[in-house]
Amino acid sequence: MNAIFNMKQILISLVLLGFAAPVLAVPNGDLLYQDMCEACHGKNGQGGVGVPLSLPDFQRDASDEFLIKSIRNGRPGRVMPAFPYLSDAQLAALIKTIRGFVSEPAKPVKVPKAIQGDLKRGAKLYQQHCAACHGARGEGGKGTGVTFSRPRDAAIIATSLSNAAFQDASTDQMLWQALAYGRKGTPMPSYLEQGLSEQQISDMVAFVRTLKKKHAKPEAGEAMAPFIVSEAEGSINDVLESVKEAVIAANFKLIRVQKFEQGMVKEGSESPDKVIVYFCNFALLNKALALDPRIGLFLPCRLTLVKEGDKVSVFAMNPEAISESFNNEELDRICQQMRATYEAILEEVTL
């Protein structure tokens, strides 16, 4: 039993190491950005999975308060995670780094102090000008805007205007400004240049405010187990063969089998009683990567076999537990499917 417990600890460390965000004693914005933001927002804020932070128009529109709320609260249900543990000093340092991505800020623009619009007119204008990118109910673009076989069509995926955290972080003036003057470097046009009046833009802002959707938080309960575990009787070679057959029967391609300790101990001294089986369904892989490239941290799929006595424990990472860190509802659904597949394979192996 101790061997199984120790193996769980090793696996948890290997799998979850990449998700532990550091808390720095002395705020250093460059390091904070590198550790927590760069993987999604790109080096120097050029964008990628996340919004390009180096666009002058974005920085013109995004106040420090907007950035603070966005970092602290994230975007529940979208890709952007929350960082509620950052101190005020760390946030200030991080925002200073982000502001440094723009050498020549966009020129200030004229924005009404009070924005009052007509909902009916705004709804019609929204459907004409915004729904194609942002969705009929402001649900936003799907996935992450990143493709792997060709350049991206745009520097940014359309924002979810219905996201409660986005709505809470944005002021009416910020929404009006983005609509009126657009975002150069993205598909977002200037609607003043498109011929809309200032009042029509105010009408759209009024309608956008009606799109706010409350994000359903999961009910409180026990933390989701990071692993799915099953036990099978027999030799490790017999169980390994059963795993291979079950993987292939589940429409996955077997990639390789290797000793668990490979690369961690001297070559040739690896334990024969600990092995990893790697396998993949490439259609599922491409679909998941298109939604959120961070899923590559725990793909391809793998099962770890550990023999103790006359039984072999078979471990699988619980994709649902890991996807909780990604804040992406579409990815959550794929990870639920992956968990069901793992469970079906383990059931087949242990029958």
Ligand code: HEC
Second form
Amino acid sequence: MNAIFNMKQILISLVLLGFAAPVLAVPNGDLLYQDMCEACHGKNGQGGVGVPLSLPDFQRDASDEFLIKSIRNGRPGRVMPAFPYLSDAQLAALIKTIRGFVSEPAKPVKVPKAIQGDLKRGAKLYQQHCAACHGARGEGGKGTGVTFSRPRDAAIIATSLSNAAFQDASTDQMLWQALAYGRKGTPMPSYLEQGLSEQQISDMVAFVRTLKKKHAKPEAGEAMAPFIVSEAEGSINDVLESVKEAVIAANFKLIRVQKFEQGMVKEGSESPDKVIVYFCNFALLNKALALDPRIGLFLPCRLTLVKEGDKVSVFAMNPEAISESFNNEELDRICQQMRATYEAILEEVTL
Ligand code: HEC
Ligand code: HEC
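Could the form predicted together with the named molecule be given as well, to go with the form predicted on its own?
What follows is the whole complex; the chain from before opens it.
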């Protein structure tokens, strides 16, 4: 991906600027933004799937360091990807582009030098004032802001406050001023205007700091396995029969069995050693679809059987790996349940 972006960027730069040699040394922030950010954050940072970057209050709160960390590390578990491969020069260029989205950032605001809050009071205030939007544990707004059922100009999603990357990127001061002064143009209100005291705001900052999720998501490099695999003895037909039985026993309806290569090779010449079994539980399907329509991309349920030597491997997509990026706790629960069901089916088959 990195290589592709860079090549494209270099090629475009070369064409635009008439092959001037120094172009390669100075990254073009506008092009980087177009390539990597615009689809989510909007042409001029006005927002979309991603939160707006062009609002004066956001630009006031977001230091360069916050932007750099947010871009480099992304928000694992949320929709915001990480861009760990960007060079310092590329990041600087991107930030220049982002700063250019606003003609004037909001005026600097007064923030107490020492932010010391009372956790207990903060916890209470948080539940009272913040949980409705940011979630009881700071997990952020429901969904991702991209559910297909919502228009693109839907209300701006409340960011995840418990996200470890957000916690690492932000300072107490940044939290304090976001809380105290709000973000005009978004649903995030100013709590000074709402009548809370400076001390109460410090109390909430102290509490927000306790929300940081520890190891909630796999660290980079140890992402959740995308497949669950199991090996069974016997011919492909034997294993296929026991898969069918196990699927039905687990309350699914068998939809169809087809050769893996169907439609990919000439009819009749599909390998008999690779088959897919499609099945569905309509109650579960409707429940999952109601929670997030994107789940439809992965349905109906399927198991893939592949004969290798005298064994048959049975593959299932890991539903938890799918739900991981959707940030929807109810969906997570269904997918955990699905994973357990898949594992039970595989165990049944390989017994
Ligand atoms: C696939 C969509 C997507 C892409 C691509 C993307 N972002 Fe984001 N970005 C998001 C979402 C969604 C959030 C909000 C995170 C949350 O929900 O907690 C976000 C958050 C951010 C934040 C933090 C904002 C805040 O208020 O905390 C910054 C800064 C940011 N993105 C910059 C960028 C830049 C620069 C790029 C390109 C290099 C980029 N993003 C690419 C979706 C995206
Ligand atoms: C009505 C919904 C709503 C309420 C209530 C609310 N927020 Fe927000 N909050 C948001 C939205 C939406 C954003 C994203 C704004 C943006 O894109 O700049 C946000 C942004 C923030 C940010 C900046 C995060 C970032 O990534 O830049 C912090 C910190 C924050 N909220 C904390 C709180 C706390 C603590 C409370 C309770 C005192 C609270 N919010 C109440 C909706 C809300």
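Rigid core (definition): largest C-alpha set, two forms, superposition within 1.5 Å. Bear in mind that the values here come from a model prediction, so they are computed numbers and not experimental data. Numbering follows the first chain given and starts at 1.
After superposition on the rigid core, the Cα atom of residue 195 is displaced by less than 2 Å between these two forms. Core-superposed comparison between these two forms: the C-alpha position of residue 171 differs by less than 2 Å.
Relative to the superposed core, residue 120 undergoes a Cα shift smaller than 2 Å between these two forms.
The two forms line up on their rigid core, and residue 251 then has its Cα shifted by 15.7 Å between these two forms.
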